[in-house]
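This document opens with one chain alone, in structure tokens, the form predicted on its own.
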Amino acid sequence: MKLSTRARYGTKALLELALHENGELVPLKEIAQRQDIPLPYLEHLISPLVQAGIVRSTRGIGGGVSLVKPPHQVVLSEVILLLEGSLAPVDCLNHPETCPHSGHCVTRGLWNEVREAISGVLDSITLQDLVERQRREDEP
């Protein structure tokens, strides 16, 4: 299974916001430059994050985006599901009707275990965890 650019860039953008404490507004241009994300793509990614109540956006001079929730309350599984949709590696997990064998398929069970393992990891990591990892990485 491979996550799309949406998930990777979205996570990087949220990490950048989490690194700015106290809900500080960060211009999208700054996030794009620091995280090497094309600005038009970043603008496209912010909309669903705003609609989901994870990020707020302020327009105009001095505007930008900031986290609505504290970083320790933003779980990566929520972000990835929002940006990617289902984590199922095969369609029959979400739509068993697509396969006539889904009711008695051994490999379907395997793919479900894969989905649960990925979900378990993403459920256990918050933006705060990523902030702490980044700060350890940045230490001399």
The other form holds:
Number of protein chains: 2
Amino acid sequence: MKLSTRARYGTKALLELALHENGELVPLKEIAQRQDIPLPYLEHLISPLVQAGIVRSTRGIGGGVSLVKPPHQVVLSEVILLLEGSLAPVDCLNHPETCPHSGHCVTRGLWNEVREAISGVLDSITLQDLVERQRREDEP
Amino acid sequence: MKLSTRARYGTKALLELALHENGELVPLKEIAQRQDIPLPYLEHLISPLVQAGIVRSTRGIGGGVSLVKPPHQVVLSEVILLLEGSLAPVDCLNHPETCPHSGHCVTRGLWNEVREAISGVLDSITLQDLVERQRREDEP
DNA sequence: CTCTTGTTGACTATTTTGGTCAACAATTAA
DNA sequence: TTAATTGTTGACCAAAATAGTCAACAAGAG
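Having seen the form predicted on its own, could you give me the form predicted in complex with the DNA?
Let's see the whole complex now, leading with the same chain.
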């Protein structure tokens, strides 16, 4: 039940972007340094975020990446789903056909409740929430 | 964020035991067959459950395993914690010393909320609940 | 046109997971 | 007491997932 580094790194990278409010471009190199992420690995994490329309990018001098939407519109469930592939703790929730017992499996119902609990939390938190927590952490 | 087969198989095995109410001994071979678990693998899953006092075992002819406590006293969080090693989606929750930022990391707080959501569900469900769901599934 | 920065795909290394095998211990029945 | 049965343990192995690297390329800016 561990989160992959993709999800962890990706979340931290987006938080970093959200902290640069005005849609300012931030070079991947800077994100990599500030969040301790290997640059070539970060490049692979950013790519799906760009394709999903969460992040936009510009190349060349002064280039970098930034959020497309304001932080309060980026919900974490969307992010984790994208980076992790799924929020389900077992495959049979997304692909019932892979298990012959899906239709009448009691444990499957259990894992479904776990998934809903996870989604519930991640649906309710946005990048803006993380930004505010960070500010509270930094200043008082 | 996938559950290991250890946790999935283990839960199914315990449910199987809970369905044999009276503390009746069930051979591992039977559990393995009914739940589609490789027998030698199941043996390794049962072992920690025996050591944790959740299951007792008897060898020899007519031997097998059974629950130590009645199903309503076996909480799933205990089981999953045992088989999975942890309910935390990231290691830094259990071992803050492994990450230099633990003390002031915003994402860590987020993952902690996820863990609490998972625990909340698993704390509230016992083997007896699963048994009842199974009965409801079987009979009407 | 060259420097910088992002993009892509192939590749590799490491770790985790899932599973097997064999030797052994305990229990029961013949 | 011996043989069959069933659980126990530890070593071992294979496959898959994960994490990470490298190199070639594309596109902007000076």
